[in-house]
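We begin with a single chain expressed as structure tokens, specifically the form predicted alone.
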Amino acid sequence: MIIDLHNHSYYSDGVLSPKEVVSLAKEQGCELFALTDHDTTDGLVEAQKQADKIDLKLIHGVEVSAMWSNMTVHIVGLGVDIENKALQAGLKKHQEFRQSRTEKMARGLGGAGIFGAMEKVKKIAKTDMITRTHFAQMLIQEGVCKDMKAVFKRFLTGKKPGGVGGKWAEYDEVISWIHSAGGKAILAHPLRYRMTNTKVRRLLSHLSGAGLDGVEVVTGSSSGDEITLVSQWAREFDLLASSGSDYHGWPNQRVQVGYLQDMPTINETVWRDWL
């Protein structure tokens, strides 16, 4: 059974429309969807118009950015209901900062010498939506960088010419959005937040205890080894086990919808109530 619960559209960082994504989890055999743009449902309604149409089961999400120990991490809301006031009152705060930290970050590039920075991104944008990822295919595009590594390593973290520091919610906070709006909150991709294996567990200890629900055991880079070592803190902390590719669709990113390695039977998994 394929299950891919984490994947982005262009109403965030994706390149493809919500139909466009949800039919082709519909090609590769996906059996269980979800579409989880950052910080935004908005792409929500066109997806479930065309999963409907299509047989497949689709599951409202939103991966909602979060402060933890001054640090971000990322939080899938799965199984929301996108009319909920608290959640979208919460979404709200932040896409007004995302709109502000556009404006510093192309403020930041042309001080660099990248000029007409956000010109050339709202052209790769299709939404209002613009997130880092998009400035880093404009300079990968533009050829100032090879890839997305070096784009981040240059200029879009730190000090660097296009950082600005995050002002999200507190974890606590964002899983408290979720919960709000019936949804199950789930850690994404617990090995890319650049941390010790021993500071990952303090962050699933500190999580677990303000409510989280799950944690990401396969996404669409784990490896075995990987996979092994979250299945053993999913259990460590009682959180349910979760699978999604974290797919965007962009040409240089490798990961595809639907193609995940096996969860591990001996836990237990955030869609079990939903087949």
Second form
Amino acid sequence: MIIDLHNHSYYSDGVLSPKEVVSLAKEQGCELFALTDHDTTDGLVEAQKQADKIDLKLIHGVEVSAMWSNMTVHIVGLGVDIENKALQAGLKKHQEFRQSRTEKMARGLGGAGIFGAMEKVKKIAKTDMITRTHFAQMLIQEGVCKDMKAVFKRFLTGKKPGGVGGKWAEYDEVISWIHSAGGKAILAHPLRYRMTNTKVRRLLSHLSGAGLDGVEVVTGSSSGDEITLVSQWAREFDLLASSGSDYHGWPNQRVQVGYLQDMPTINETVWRDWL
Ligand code: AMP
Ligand code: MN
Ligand code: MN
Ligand code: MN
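What would the structure be for the form predicted in complex with ligand AMP, rather than the form predicted alone?
In what comes next, the whole complex appears, and the chain from above leads the way.
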């Protein structure tokens, strides 16, 4: 059974429209699919319309940025009520923070001799949501860098010209928004934070203490060993296991919607009540 609970559309930093990504999921044979754009649920109305039309079971999701120990982590909310006021008020704060951050990034890049960044990223973005990925695409298009990895390293992280500190809501607050909206809070891609395993376990321990429901055991880029490791952590911290590709649709991204390794049978899955 193909289940993919982490995907992006152009309502954040994905390439496809919600309608297109839902259609693609169906073509790939997905039976359960979640759209989880960064800090917005705005693509879900269009996604739901298409899911109804082609008979795909859609889970309403969102990938919320959050602070833990002064670092940014991503918490995916699954099965959220998109009309919920607490969730939308929280997401609105993040959307506003993104706007002010965008201006700072453009100024920083201007200081490095890259002018007109703001106008250029606005042309690339299809909605008001501007992410670092849009800046990355712009710098690749301008021929400044050759790929995503190089752009993030040279321009968009730490003290680099377009690097900006994260000031998202704290993890416990983000988990409470998701719970207010009736959703399950899942730590996204636990092995992608450039933390030691000891630190990731501490992260899982703190988030579990704040009510985290699950963790992504399988992602589109997981190796077999990584799945085994996170599967054990999920058991240790009594967390549900989730599976999601983190599909964005960028030209060089290797992951595809619905291409995921099997979930270890020892884990309880987040989707057990949704089938
Ligand atoms: P933002 O939420 O605007 O800070 O953008 C974060 C997004 O940028 C992530 O969701 C990834 O899709 C992408 N990203 C972050 N770091 C990298 C990287 N080193 N290489 C490629 N993409 C990245
Ligand atoms: Mn992204
Ligand atoms: Mn993420
Ligand atoms: Mn993602």
